[in-house]
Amino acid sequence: MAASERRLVDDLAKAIDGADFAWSLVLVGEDQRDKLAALTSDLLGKPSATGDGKQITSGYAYWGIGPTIAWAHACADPFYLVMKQSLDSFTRRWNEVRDHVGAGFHHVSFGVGTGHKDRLVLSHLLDRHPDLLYVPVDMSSEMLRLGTQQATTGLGLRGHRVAPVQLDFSLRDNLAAFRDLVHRVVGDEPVLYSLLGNTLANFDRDAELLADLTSITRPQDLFLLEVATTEALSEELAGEAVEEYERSHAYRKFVTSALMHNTDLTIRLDSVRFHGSVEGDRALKVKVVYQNQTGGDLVVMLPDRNRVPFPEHDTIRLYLTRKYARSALDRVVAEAGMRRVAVTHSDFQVARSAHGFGMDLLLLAPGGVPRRGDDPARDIWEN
């Protein structure tokens, strides 16, 4: 880098650190016109009464200020059990695995969420590496702004050490470019990557996504993964998983928010339908759809102002989530090329939740064979 270029970077860092204003220096990795075209294409699917045609894929559920605000409101709803229990128990679970993370780590967070969990992680890492780099990654710039502020305010992390990246990390080519960027910036220093809040469960290709994400780790890196879990798999439990989401009015508003902001459809919350099923021997699966129950055919205007038929009983898939069988997680992790370093589990402590539902936090490392002494929390996992 030329001296003039280095001076520009230094001056920008000083301006950000010294300003009494919440500047965000965001790296935008994709042309947002392409993302809008992809969303439009997803809404052109064939008619289906089961959510297998038109859809809003995972990242678009949080894309834009409206869905971001709806998400924040849903997270504060005590009836949205998965999120409430995840937030309430995260401090304890993180405290049980954090001592396995040594000094000198940077932090890359895929899907920053509300920022509350990243704040706990950063607080621990900063004690051991005051000059760390924090890189939250999300497809939504609005989510990045919301989560990053919550994650960093008052921690003493200088503004130029926070580098939000707007990127769809579910795309393999994007991850390859992101890997090169991170490695250029941190050199050989270790990175703690994280995917928290059961985000993995929202993707159709969840196992492939985990493998893609963990493929960017090096031997010195670690990966923190949080997922919703179940002790058993049955159609009855799938029905109870559905009831867990159905109870939250704020959750219904959140899952319909992207549809409301990207089409001219008049949204009726009682047209949101939840379908539970058993996904092989690995998970309970919940599909959330919006169904045309008006008694007639509709025509919906899409973001590019094209119109698409929305016949009676046709559906638009709004959201996908899972509860993973704890007995299957080892296989999912191994297939992603990772091994467990430490694991903690928290049961849902509410009477209205099915027995055996909870959240697991896994600290993973590259490689398939556990080392002796790496897993003192194994008893927690197995019991």
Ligand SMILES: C[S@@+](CC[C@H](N)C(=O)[O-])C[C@H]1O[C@@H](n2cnc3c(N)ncnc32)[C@H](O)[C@@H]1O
Second form
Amino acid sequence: MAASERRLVDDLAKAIDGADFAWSLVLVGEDQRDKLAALTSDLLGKPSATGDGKQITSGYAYWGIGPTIAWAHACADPFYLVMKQSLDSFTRRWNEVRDHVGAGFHHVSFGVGTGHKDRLVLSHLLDRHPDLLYVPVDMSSEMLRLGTQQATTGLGLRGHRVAPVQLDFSLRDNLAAFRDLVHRVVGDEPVLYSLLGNTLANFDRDAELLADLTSITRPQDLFLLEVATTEALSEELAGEAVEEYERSHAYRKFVTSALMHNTDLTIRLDSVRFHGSVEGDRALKVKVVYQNQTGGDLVVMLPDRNRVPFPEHDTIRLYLTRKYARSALDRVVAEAGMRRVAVTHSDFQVARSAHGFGMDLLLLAPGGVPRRGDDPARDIWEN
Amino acid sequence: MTRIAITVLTFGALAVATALGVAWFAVSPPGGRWEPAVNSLALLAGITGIFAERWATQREQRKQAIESIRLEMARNRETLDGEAFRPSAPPGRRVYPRLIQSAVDSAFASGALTPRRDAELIDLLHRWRSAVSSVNRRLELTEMLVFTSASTESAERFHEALHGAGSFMRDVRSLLDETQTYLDSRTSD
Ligand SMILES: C[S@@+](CC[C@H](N)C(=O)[O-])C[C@H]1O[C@@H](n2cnc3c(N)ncnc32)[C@H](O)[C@@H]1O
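Starting from the form predicted alone above, please write out the structure of the form predicted together with the ligand.
To see the whole picture, the full complex is given below, headed by that same chain.
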């Protein structure tokens, strides 16, 4: 780097750190017009009464200021159990695994959300590495701004050590570019990556996504994964999982906010439908769809003025989520080429859900199943 | 030494007495044969009686030994099916109940089982004994490590390892199944 370039970066860092204004330096990884085109093409799917045609994929559900605000509201809704419980119990669960994270870690957070959890993680890491770099990654620039502020304000992390990245991390090419960026910036120093809040469950190809995300870890890195879990799998439990989401009004508002923002549909909250099912031996799956129940065919206009027919009974899948079978977690992790270093579990302490729904926080390290000799429990009990 | 001497003396005397009784019968005049005949038969009854008594005692001992082994196995089954060893039990610090083997031990010590008749059962019970002591030792180690570790995660790991697919407990359970089935099939004799 030439001296003049270094000066520019230095000056910029000083200007940001010294100003009273809440500047943030954001790295934008993608052309947002491409994103809009992708959203449009997802909404051009064939008619389906079960949410298998048109869809809003994860990322787009949070994209823009409307969904961002709706998400923040939903997270604060006591009826939206998964997030409420996830936020409430995160402190305890994080405290239980954090001692496995040594000193000197930087932090990369995939999907900041409201930033509450990143804040806890950062404050622990900062104690052991005051000069750490925090890289929140999110597809939504508004979410990035909101989450990053919540995560960092008052922590004593200097402005230029925060590098938000606007990027769709579900695309492999994006991840490859992102990996190079991170590795160049941190050198050989270890990084704690995180994917929290059951974000993994929102993707159709979740196993592949996890494998892609964890593939950027090096032996010195760690990966923090949080997922919603269930003790058992059955159609009945899938029904109960559906109920859990159905209850929250704020959640309905959130899932429909992307439609509201990106189409001219008049949204009716009672047209939001939930479908629960068992996904093999690994998870309970909940699909949230918006169904045309107006009694007639509609035409929906998209932000690029494209018109999409939305016939009666047709659906748009708004959201996908899962509760993973706890017994399948090890396999999911192993398939992603990781092994767990520590895990904590918290049950939902609600009388209505006495069926073993909860959240698991897993600290993972690259490198598959622990060798014999690393784990006394297995050494003792495996014959 | 003295036992053998006494046995030899007893059976020797009985044999000689029988031989004399037979000879006496042979040389007696036809009218005086009642006495040697009664004498010889009484001796014969005495000899067979000793063996019959021995045989009955041994049979009784064996029956009792097998019965108490059967009870012990049922107890062990209850323990393994009990709350502590259920995969659904909440993982956490706990003292596990132990498997017992005193009936098996005393059956071996008393010699109630004979290799001639019970070869298969003896083999099963030997395997079972070593499995039981192994389980108990592993439980001890588990408790020690779980109780001395500060994190609850360690308890979870042990819980999972104990119930895992490759867990030693599986073999123990199937060995118990095998032993119980064998004992049940032996109820008739
Ligand atoms: C379920 S929220 C979790 C938020 C937070 N980590 C928590 O635990 O509270 C998912 C977050 O991931 C972001 N996200 C979802 N899909 C994404 C994608 N494909 N690329 C980038 N960000 C994405 C969303 O914008 C949102 O902030």
